[in-house]
Amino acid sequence: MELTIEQGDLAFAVGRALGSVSTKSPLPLLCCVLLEADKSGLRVTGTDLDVTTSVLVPCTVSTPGRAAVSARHFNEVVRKMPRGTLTLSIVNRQCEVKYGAGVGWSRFPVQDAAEFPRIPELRAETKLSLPGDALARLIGRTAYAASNEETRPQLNGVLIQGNDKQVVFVSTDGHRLGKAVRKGAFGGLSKEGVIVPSRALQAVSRTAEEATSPVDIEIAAGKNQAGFSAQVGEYRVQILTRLLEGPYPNYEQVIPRGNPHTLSARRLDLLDAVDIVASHADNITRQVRFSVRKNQVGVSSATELGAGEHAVEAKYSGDDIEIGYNATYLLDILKCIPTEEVAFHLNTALAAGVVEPAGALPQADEELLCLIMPLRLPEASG
C-alpha cells in the first residue's frame, strides 16, 4: 500500500474512527484502526464489535492495500504532524508516514488486516433521512436521559419510533425522560420502534452537526443493526451499530396529562440558581429543594458541605409546594431546552413533573417534553 494524503484528511478520518475503538479489549486488533486504500480513496475503520465507524477520505493511491495499526498511538502522532501532504506506505510490516517534504517520518507496527473483524453488510428494511441539524437536536434532547445501568439494558439507548406524521425519539432511566418529536412522513418506522445505543448516537450526533448532506438512516431490525451515514464536506462518514433488544417500557403511561399547577421562569435564571446551589448538595443524591411560592421559586440546599439559597422570579399562582429534585437531572433538562422561558407542570411533592419550553420552539415542526421524578424531602408528604 502506498498513497499520498493531506494531513488534515488523515487526522480527521483516524480521529473519527477512534471513537469506536475499544479501550480495554483483550484482542489486539480491536485496539486498531483498519486502513484500506483503493481507487475510491482511503477508508479508515474502527470497531468494538458493537459500534463501527468508517470514514472515507480523498487521497492519491499508487498501490492499493490494507493494514491495521494501533489506533490511539497512530492518532496521537498523525494529529501532531504539520499540515501538508503526507506519504503513507507499508514497508517491511511497518506503516511509514513521511511528512514535511522529507523533514520527518514515523513508523508504526502493523497487524494482519485479514484478521480485522469483518464489517457486517447492512441490508436495510427501513430507510429514512433527516437534516443533520435536526437529527443532532433530536439526539441532544433525549440521549442525556438514557440509563448507564446494565440491569435494564434496553434503557441504555434511545427509542426511535415513526409513522406517516412524525418521528419520535425517547429515552428514560426511570428517574427522568426526554421526548423529542419532528413532524414529517416516517411511515417506514414502526410504532414499536428500534432502540439505538446512546453511545452510538453520541458519534452520530457529532457527525450530524457537521454534515453537509442529510443523514441517511438505514435500519435492519431483523438483524438488530442500524446505520447512519452522511457527507461531511469531502468526507463520507458511516456509523454502524447493533440495536438493543426490547421491549421498551410504555413511556406514555408515566407522562402525567393533568398536572394542575404551572411554574414558569426564565430558563437561564433557573439554570444559574440550580448550578450554584448544587455546589452544597449531597454528592450521592444531588438533592436541591424547590420552594414554590406565588411568583417565586426558591432553590436551596443544605448539607455538611454548606448551605445556600437562590430566589428566582417566576409566574405561579397555585398552592405553595416544596419539591426535591436531583440537581444533575435538572441541569441536563434545562440545558436541552432552547427557549427563553421554561414551564414546570406540577402536581404534588411526590408526583412526576413535566418540563416543557414555555412558548414555541425555534423549529415550528418540532416538539419537546421532559419529565423528572422528585426526590423525597425529609418532611415531604403527599
Contents of the next structure:
Amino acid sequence: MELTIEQGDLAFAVGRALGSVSTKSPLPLLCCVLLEADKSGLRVTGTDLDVTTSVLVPCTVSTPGRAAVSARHFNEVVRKMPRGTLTLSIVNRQCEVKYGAGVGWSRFPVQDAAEFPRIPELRAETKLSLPGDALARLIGRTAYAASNEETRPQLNGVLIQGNDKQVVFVSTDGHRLGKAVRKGAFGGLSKEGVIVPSRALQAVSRTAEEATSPVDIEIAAGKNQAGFSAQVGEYRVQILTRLLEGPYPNYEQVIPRGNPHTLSARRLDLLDAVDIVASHADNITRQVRFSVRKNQVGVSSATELGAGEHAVEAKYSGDDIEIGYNATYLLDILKCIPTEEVAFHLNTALAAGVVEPAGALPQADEELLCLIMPLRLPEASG
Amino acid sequence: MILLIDMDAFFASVEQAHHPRLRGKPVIVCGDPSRRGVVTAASYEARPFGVRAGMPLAEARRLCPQAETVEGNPGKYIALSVRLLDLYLTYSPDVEPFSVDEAFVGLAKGVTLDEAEEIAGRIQSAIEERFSLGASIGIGPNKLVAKMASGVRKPRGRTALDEDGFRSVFWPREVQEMWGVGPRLAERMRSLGIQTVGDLARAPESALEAAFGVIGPQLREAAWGRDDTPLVPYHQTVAPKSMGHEVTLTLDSGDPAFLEGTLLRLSDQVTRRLRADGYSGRIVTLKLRNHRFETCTRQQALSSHTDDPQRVFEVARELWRLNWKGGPLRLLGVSVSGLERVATENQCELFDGDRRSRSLIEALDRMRDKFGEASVVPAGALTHEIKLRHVPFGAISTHPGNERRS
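Now show me the form predicted in complex with the partner chain; what you just gave was the form predicted alone.
Full assembly next; the chain just shown is listed first.
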C-alpha cells in the first residue's frame, strides 16, 4: 500500500473511526483501525463488532492495499503531524507516514489486516433519508431518555417508527420518555419500527450535525442491522450498527391524554431554579419538590447537604399540588425543549406528567413531547 | 460501666431451643451434615468430648459419635441476634453488636459495679425467659475488662471486675488470654520472657515499643485493665461498604443449571439484605472458587444503584458466563458494593410491568419478614432441591415428605 493524503483528511478519518473502537478488548485487532486504499480513496474503519464507523477520504493511491494499525496510537500521532501532504506506505510490516516534505516520519507496527473482523454487508430492505440537522434534533430530543440498565437491552436505544405521514423517535427508561416527530412520508418504516442503540446514535448525531448531504438510513432485511451514511464535505461517513431486539414497550398506552391541570413557565427560569436547588438534592434520587400554586411554582430541596427554595412565576389555575421529581430528568427535558415557554400537564402527585413546548417549534413540521414520572414524596398519597 | 453479653454456644443453643429433642444432648452445628465441612458451633454437652468450633466435621464425629449434627441456619441466628439487640435496647440506648452472638451494652455514668451486675442478672433472666437461651456476661469499667470478664465463668456466668479485680484474676494467667494477643504474638512475647499478663503489665514500655511498635505500649495498658475504646451504638456505626453472600457447595459442581440456580439464590439473599438495611449498590462482584482452590473475583459496575434481585442476578450471571471455564466449582459468592443509603422505590414507574415487579418484591419482603426467609424463594433457586434432594444453608426448609425425587 502506498498513497499520498492531506494530514487533515487522514486525521478526520482516523478520529471518527476511533469513535467505534473498543476501549479494551481481548482481541488486539478490535483496538485497531483498518486502512484500505483503492481507486476510490482511503477508507478507515473502526469497530467493536456492535457499531462500525467507516470513513472514506480522498487521496492519491499509487499502490492499493490494506493494513491494520493501533487506533489510539495512530490517531494520537497523526493528529499532531503538521498540516500538508503525507505519504503513507507499508514497509517491512510497518506502516510508515512521512510528513513535512522529508522533515519527519513515524512508523507503526501493523497487524494482519486479513484477520480484521469482516463487517457484514448490509442488505437494505428499507431506505429513507433525513436532513442532517433534522436527524440530529430527533436524536437530541429523545436519546437522553434511553435506559442504560443492563437488564433491559430493548430500552438501551431509540425506537424509530414511521408511516406515510411521519417518522417518530421514542426512548424511555421506564421513568421518563421522550418522543419526537417529523412530518413526511416514511412508509418504509413499519409501526413496529427498529431500535437503534444509544451508542451508535452518539456517532450518528455528530455526523448528522456536520453533514453536507441528507443522511441516508438503511435497514437490513432481518431488522438486525442499520446503516447511516452522509457526506461531510469531501468525506463519506458511514455508521453501521447492530439493532436491538424488541419488543419495545407499548409507549402510546402510557402517554396520558387530558391531564386536567396545566402549568406554564419560562423554560430558562425553571431550568435555573431546578439547577440551583438540585445542588442540595440527594446524590441518587436527585429529588426536588415542585410546590405548584396559583400562578407560581416553588422548586425546593432539603437534605443533610443543605436546603434551598426558588420561586418561579408561572401560569396555573388548578388545585395546589406538591410533586417530587428527579432533577436530572427535569434538566434533561428542559434542555431539549427549544421554545421559550414550557407547559407541564399535570394530574396527581403520582401520575405521569406531560411536558411540552408551549407554542410552536422553530420547525413547523416537527413535534416534541416528554413524559416524566414523579418521585413519591414522603407524605404524598394517592 | 460496660457489659459484654456473650451468648453461650449460640448456634447450638438456638437449635436446642427450637428442637426439644436436642436438649441435653451433644449438638454439633455445621455447614452441611452430609459431607465435608467444619464445626460452626458445639453445644456444651459436646465440649467435654473435645469438640470445638472450627474443627473438621469428620474429626468431631470421631470424638463424639453420638452427637447430633444439625445444619446451621445463618438467617435464623441473625434474626435472633437482632431480636436480642432489641431486648438490650430496653436496658440502655448504647448497644454495640460485636459479633452475631456478642454485644456491648453501655450503662449510664454513675452506675456502680454492683448495680451493673444486678442489671446483668436481669438481662440474663430476660434472655432465658424469652428465648430459652443462656448468656454469660462480663461487667467492667471498659470494653476490654468486660470482654475478658465474660470468659471467666461460662456458661450462664456473670463476672464483674474493676481494674484491680481484673489484675488479680488475669495477671497470673497466660499472656495469650489477653484480648488481642493471638498465638503468634504470644510466642514472640514468650521469647522476650513475657509469660503472663502480669509480666506484660510490668514489662518496660520502651522494650515493648521496640519489639511490637505502637501496639506494644497499648497492650501494656490493656494488661493493666485500661482501655479507652469508645462504645459505638449500632445506629451510629460506620456504614457498610459492601454486602455479600457466598456458599461452599455441598458437592463440587459443573452443572450450569445448578450453578445458575445458586447465583439466583445468592443474588436474592444479597438484595434482600440491601433492602432490609435500606441500601442500594452499584458494583456487583462475583467470586468463583474451583476444586483446586483457585479463586477468581470479577466485578462490574452497574449504570445506576439498585437493590433489585433480577438486576444483580443478571450481572452476576453474565460475569459467571464470561469467567467460568466449565470445570467443577467449589464456591460461589455474590456481593454488592458501592453502597448508598437510598430508597429507590420512591421513583414512580411509567410501565405497569415495572410497577408490578416492584410491588412483588415488596410483597415478598413482607412475607419473609413475617414467615421467615424460607417461606418463599425464587423458583430458579430450587435447582438445589432437584439436584441434591436437600437444600443447603437453610435457604428453604424442606420437610422430608416434600422432597422431589428426580
